[in-house]
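Just one chain is shown here, as structure tokens, and it is the form predicted alone.
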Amino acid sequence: MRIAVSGCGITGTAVAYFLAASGHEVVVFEQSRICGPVGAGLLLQPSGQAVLQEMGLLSDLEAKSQRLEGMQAIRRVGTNLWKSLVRLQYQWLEPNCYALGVHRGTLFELLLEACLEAGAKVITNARVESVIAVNAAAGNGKIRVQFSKDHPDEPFGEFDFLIAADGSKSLLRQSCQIQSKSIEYDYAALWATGPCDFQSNELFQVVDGTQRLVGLLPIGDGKTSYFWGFRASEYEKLTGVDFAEWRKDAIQFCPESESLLSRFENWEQFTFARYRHVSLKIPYTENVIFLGDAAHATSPHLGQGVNLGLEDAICFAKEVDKLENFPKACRSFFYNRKRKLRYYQQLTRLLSPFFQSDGRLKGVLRDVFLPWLPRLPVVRREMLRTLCGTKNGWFA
């Protein structure tokens, strides 16, 4: 089959490697002018892993990575007093389990160079914002792809059907008429990435009530990404105060982070992002499937959303490969996906107030309950589960 590929990201690569590997014709569309490392660090759990073992990438990567044993949070108590509020290690589930601190840019670059020795073409500038049915009255099922008026005006043929990789922002689902659900965060963050001194083998938090929020991701290399949580209608008012000042406040929070902050010298040096949350009822049409961030985005606080865009990418290429028709396999996919990412999306929603809100009493109540849970055998392992990516389902 000939088969589009809108977005040339992490979900959007992987899908279009399995697809070209398989015999296909796939042609991607990015709306940059030129596809290279962006981003900040992210969490590959075993789920995303067992992806990256499947295309022959996972030992590269991981020699480029940081290896992650577990993770832990630590509440602040008074002005220099710290306890420890919640603390999970990978191998209370499996003897040999592991995250991955891995930079975005690593993970895209060596995705990309796979996708297109598997003979995908990518093509940059081309923002798809739609998608015409060619000869619809004779039912063939052949697409062409419209672009934003700012793309020269060159033909690509037909295709067979479209993937939409494009992220949380996607046009497509307005102009596919897609019913969708998308919620806009209160809270967003600054990132930046730089060497830092304090290497640990786990990820490391600090919080404040629900405020406050900093993580320290390692990522290789002796780097770590640094996050720093806020309400997003202060960005501004953040941005406008002295640089120097915030460092030396955000180095009082979290004295691990002064040797990477030191390198800073003013906000442009950073990186804002928003949260968003997206939900589609279908995720398909007769023509077009959404994948990825495309389809359900969440927040960041499960680390689960490259996790889950890798699982899409091998999992709809490997109905399409099965069924060889393109409705059939959307039907397929749906099916056998949706209950986990139901899981994923409904349970980041109700914890991410917990983490990132204006609401105080669910800081205590995190707070209180939160450092219990680990210690129930049952609890732990299915808390374990969930930061691996490996649930499918509330009770699956």
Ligand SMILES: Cc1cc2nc3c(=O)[nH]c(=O)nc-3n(C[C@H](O)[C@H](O)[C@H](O)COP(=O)(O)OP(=O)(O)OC[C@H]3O[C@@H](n4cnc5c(N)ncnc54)[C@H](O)[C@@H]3O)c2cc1C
The other form holds:
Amino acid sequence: MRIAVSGCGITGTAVAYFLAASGHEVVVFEQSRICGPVGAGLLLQPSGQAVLQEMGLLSDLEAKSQRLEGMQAIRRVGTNLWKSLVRLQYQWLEPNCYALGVHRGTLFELLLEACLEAGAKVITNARVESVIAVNAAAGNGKIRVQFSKDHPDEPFGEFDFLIAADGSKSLLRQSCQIQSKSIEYDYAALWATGPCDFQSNELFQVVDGTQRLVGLLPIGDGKTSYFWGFRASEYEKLTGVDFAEWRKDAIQFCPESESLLSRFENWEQFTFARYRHVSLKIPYTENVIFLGDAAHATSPHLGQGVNLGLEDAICFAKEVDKLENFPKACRSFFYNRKRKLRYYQQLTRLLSPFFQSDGRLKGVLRDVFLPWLPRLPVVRREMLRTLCGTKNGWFA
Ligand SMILES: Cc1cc2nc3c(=O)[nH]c(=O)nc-3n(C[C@H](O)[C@H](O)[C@H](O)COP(=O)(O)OP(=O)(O)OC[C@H]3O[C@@H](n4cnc5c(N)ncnc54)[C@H](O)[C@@H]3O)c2cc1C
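Could you output the structure for the form predicted together with the ligand, given that the previous block was the form predicted alone?
And the full complex, kicking off with our chain again.
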């Protein structure tokens, strides 16, 4: 089949790889001028690692990332006083279970190379706006891709279907008139990556109520991704503050970040990311399917977005191979994925306010109950399975 993919991100490159490797003709359209290794650190969970293993990329990625044995969060209870909030170790679930701390750019470069080697074509500076059915009256099922006006009108021909992997702000959701819910959270984070003397084999987070959330995610090669959570609407106010003043305060709050933050001089060196929640009632139309963040973006508090996108890619490609029919592949994909996707979306929406919100009570409840939860073996197991990305629904 001739397949178009909109968006050359993690999901887009992965699905292009699987389909091209099965012999389909795949063209990926990317709105940016260059497909570069942008982004910050992320957690690749065992679920995402399984997909990379299937692509033959896992050992290469492991060599370029940091093996993480778990995560811990501590909370501030006074000047220079801290208490453990939660600590989880992957090996409590399975002896050889761990996450990988990796820079998004490192993962992206590997995926892009694999998808090009498999034979997929990547066209940059091509912002997909909509699709139109070719000869709809004759019902031949083919489509053409339409781009924003500034894109040179090249003849890319007809496609059998399009995969929308164009991220949480997907334009195609609107043009395909798909029933969707998209909520922009008032919470966001500033990210910076650099060498850090504090080296841990865990994701390390510091919280103070639900107003402050700071994290250090080791990503290999002595580097760490630092994030500072805050209210998105206070971006102007925050970046209006003298950088050196803020840094002093940030180091006092999380002394482990001192060596990393000392290398930064201004706000421009930080990346701003706002969180969004997206859910689609049915993630496909007659000739377009939505995968990855375009279909189910969540806030990053459970660290699952990339992993779910990678799984979408392999699951959908397998359905196409098995059924050789787009509508049937979509239905089967949706049937098999919906419980898992619903679980992670609902849980993330439920838990995010306990980490970033205006609700003081939520912070208190979290501080009282969260330290106790992992002490109950059944709850600990469910928490770990959730973190690993291996839950397949609320009760599966
Ligand atoms: C602060 C933050 C921290 C995160 N941490 C983690 C983590 O630790 N672990 C984890 O698993 N996930 C994490 N995530 C989530 C993760 O980044 C996303 O889930 C993941 O990047 C989604 O991949 P995607 O390919 O679906 O979308 P994207 O990465 O958004 O890629 C979409 C691509 O489509 C392109 N595009 C957009 N519109 C068009 C168009 N109209 N035409 C053509 N191209 C287009 C974009 O330029 C982009 O290249 C985090 C997210 C944020 C914001």
